[in-house]
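Just one chain follows, in the form predicted alone, and it is written as structure tokens.
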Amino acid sequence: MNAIQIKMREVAGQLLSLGEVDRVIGWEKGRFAHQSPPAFITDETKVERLIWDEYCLTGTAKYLLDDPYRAGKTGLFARGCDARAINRLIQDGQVKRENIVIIGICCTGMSDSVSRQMAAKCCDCTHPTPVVYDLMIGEPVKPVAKPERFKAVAELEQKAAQEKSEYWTRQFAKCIRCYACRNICPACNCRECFADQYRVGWLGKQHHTAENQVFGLTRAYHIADRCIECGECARVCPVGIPLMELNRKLIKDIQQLFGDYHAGVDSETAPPLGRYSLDDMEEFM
């Protein structure tokens, strides 16, 4: 048993026994050795279920939305990506900071469940240390710039318009509209998604490439300056659509237009597309 796991169980047990929280969200061992899904602990005698290993891939913050009107506080184990997701949810008015006890964990990256190499989502992580927390476990790691995360985007930008169109048409032709990308994303937190509305003209229910593209592009633009780059959308996509390439194209453009902005680093700074300044670039006009 590693030191982080021992500390996790100790902290969770104390919080539950003292009544400071009425549930703790972390990870537990799954059915298979390479799976460590989310765990929801409400009893201090059950904290031994909590684990920390290389397969704790799933983000924890989105589960704060499962019951937004519940009484009591929630203890949440949060890595760098989870902490940014919490800030995202706070800024969007989806959760209240005072209702969460954040137990930060300094993360060095998770492993892919198949290859056992570092997961793609972790290779490009810029904030391995939680940016917000009440308690901290582990040694902090400094933020890393990781400009190479835009490499695939830059290569695609060099292609002709027709090639780019054909590339994304092929990708979205694979989409089965399962909405896993939306359901796992902390920036996708609308109470009712446009894809679920029955108003004529929003989005058809047909399963074909054009409708898939409408959904994918609308979702990407909706979270353009709110994406925390956790990579969960691409990780859970059952057909392997490189969704982070699309997200990072918009992030790259936003950084070029509005400066070095990273969503979710705090809960106060307004996203660039949600504010106006006379100094904004107007090259498109």
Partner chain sequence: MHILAKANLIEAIERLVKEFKVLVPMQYDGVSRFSVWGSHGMQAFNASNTLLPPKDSLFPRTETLYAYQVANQEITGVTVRDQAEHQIIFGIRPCDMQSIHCLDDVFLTKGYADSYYHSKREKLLTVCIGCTKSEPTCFCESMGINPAGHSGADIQMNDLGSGYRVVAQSQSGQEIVEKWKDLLSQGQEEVVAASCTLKVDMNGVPEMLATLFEHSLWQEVSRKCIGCGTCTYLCPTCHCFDMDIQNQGNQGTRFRCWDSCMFSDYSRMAGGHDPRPSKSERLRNRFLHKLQFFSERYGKSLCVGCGRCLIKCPVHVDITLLIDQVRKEAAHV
Second form
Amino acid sequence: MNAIQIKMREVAGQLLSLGEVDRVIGWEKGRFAHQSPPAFITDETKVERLIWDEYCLTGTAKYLLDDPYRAGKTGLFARGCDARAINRLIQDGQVKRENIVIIGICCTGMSDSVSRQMAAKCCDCTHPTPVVYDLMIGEPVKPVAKPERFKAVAELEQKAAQEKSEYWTRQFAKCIRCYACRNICPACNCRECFADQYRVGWLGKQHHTAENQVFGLTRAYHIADRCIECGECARVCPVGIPLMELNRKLIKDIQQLFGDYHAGVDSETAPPLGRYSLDDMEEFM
Amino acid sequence: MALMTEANWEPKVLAFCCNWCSYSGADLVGLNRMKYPENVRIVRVPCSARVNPQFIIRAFQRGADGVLVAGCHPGDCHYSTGNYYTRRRFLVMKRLLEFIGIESQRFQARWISGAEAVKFRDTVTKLCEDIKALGPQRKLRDQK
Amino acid sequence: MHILAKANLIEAIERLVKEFKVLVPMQYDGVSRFSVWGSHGMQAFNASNTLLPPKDSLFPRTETLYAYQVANQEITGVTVRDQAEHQIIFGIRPCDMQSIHCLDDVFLTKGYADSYYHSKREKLLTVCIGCTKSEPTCFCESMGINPAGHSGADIQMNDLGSGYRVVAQSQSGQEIVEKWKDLLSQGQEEVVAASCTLKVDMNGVPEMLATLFEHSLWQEVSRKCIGCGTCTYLCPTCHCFDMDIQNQGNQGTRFRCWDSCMFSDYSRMAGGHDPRPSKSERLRNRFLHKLQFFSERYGKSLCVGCGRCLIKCPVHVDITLLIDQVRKEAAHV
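Next, report the structure of the form predicted in complex with the partner chain; the form predicted alone has already been given.
In what comes next, the whole complex appears, and the chain from above leads the way.
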């Protein structure tokens, strides 16, 4: 059994038995070897369910929104991406830091459940070590810049308008409007999504390419400066739409236009589209 | 409003104009007996920062061939800072639209004051000409 | 028995193209589904199951019901859009064939036939290919389905290696086989059928579920659910829909489109009340509909064991694990 898993169970058991938290969120084994879905443990005798292996892909932080007014504290196992997600939720006023005990895990990357190679979202990870934590398991590693994660975006930018349009039309033609991308996303924390307010007319319920595009683009723009690059949207998409390419395009432009910004690395610096500078680039004169 | 056929196609251009500057600028075009293309439909908004970027996507989907967002010059916003946010938002939005294959001429943002009738006229005239040259926008359209 | 050599498969399909819209399993851009013969992509007759179910050929994602115009505040020119084409689903698997039977029950029985579904169903022919291999997620056998074939298909085919055994199971199936006459040879070969490795015990589960409506297991199972619609939209039998209108200028259409009981706005009523306010109620409803309500009403399971939701659920909510758990909990009640 791996050292992280032993430590996880130990820490969870302690926190629960001391009453510091009344539940922990980690991962457990699913039916198949390549499935490690999230686990919710409230009983210290059940900590043996917790596991740590290369398929712990699902983010844990978004689950904090399920019952925002619950009384007890939650012990949350958090990898680098989960820690940024927690900052995201704190900054967006969704959760209170004092209600969470963050058990950081220094993550070395997960495997894709189909290809068994390192998962795409982990290949592009810049902060494998949690940026915020109360307890830490494992040896921290420094953040890596990974400018190569913008490569696909840069290549697509070079293409002709027609080609770009055909590419995205083909992608959104596949969309089945399951909203898994939205529901898994820690930046998608609106109490009611515009996509659910269809009587208002933001978005039609029709399943066709045009409406799918309106949904996808609006969602991408809405999280533009708040995306923490966890890559969960692209991972959960059942039809494989490269949603991170849209997010990365926005992140890349925002960095070029308004300076270096990494969402969720801290919970203080306001997202770039929520502030301004008098010296911003002028293109509209 | 009959459906336009390919042969008699005329561009539809949607212009979001801020109430305090650009809308007055457009008004002044008429007061000065100048003309601007009939292809432009103006939507008056309290501030250019009121323009939700989704409005642009939705306009293209529902049949606009071009979209203009016009607001007060930086420093002149009726609400002091609205157009600074507009500037950030649409710098990013413009690039996103290009990324998904919308020609850059189809979406524009401009600062047009209440006194700049000529600038309004010239901006929309140029916009309509550019879009006429490009042809109908079908990429985000409902009916292709 | 009739055997269609694999070399003749394309010719056999080509003969149908004139009269029918032929849908075959295709892989394109990372997604497998039933697409029109000749469209982009790779044929996937050997793959066990398509990612997207074939239900949209009978029950489209978005379907225009009627169109209208408005003149002087009066509605004029209402045109009902209810034209169906002759379609063949070629290469449907037994689990998906069973799903069409479930949809038939919903849309055609109990005193009301949905005309939009009915007109398409009447003009649909099905060619079922029995499975020779099963995926680890397949559990159709546990749902009472035979992986070797389905008696409801118009034509039943079975892969024999070099060719397919062809059996017409209906009048219209017979007519198709007539067209293939010169392509078919005679022979005797053993039909090999797959056997599912994943097994669940469905015996008595509907009755057990009836006693577990208020049980805490629903809270527990739903905790990890993210409330997306992946399971319902990939499910071959889910059939919930919503209706709305789209207006543009002086014309408009009324359409219906797929909807999902997993969504927060699905059961919300006009006054704002939602009888299924959280994901545990929604998930319970989905599973009870699959495993209890449908069998009470129509005498069969609404889960056909195709395994799509097991594969694609982002957080691995697993209906087979749920069934196991239901058995366990029911033993305690």
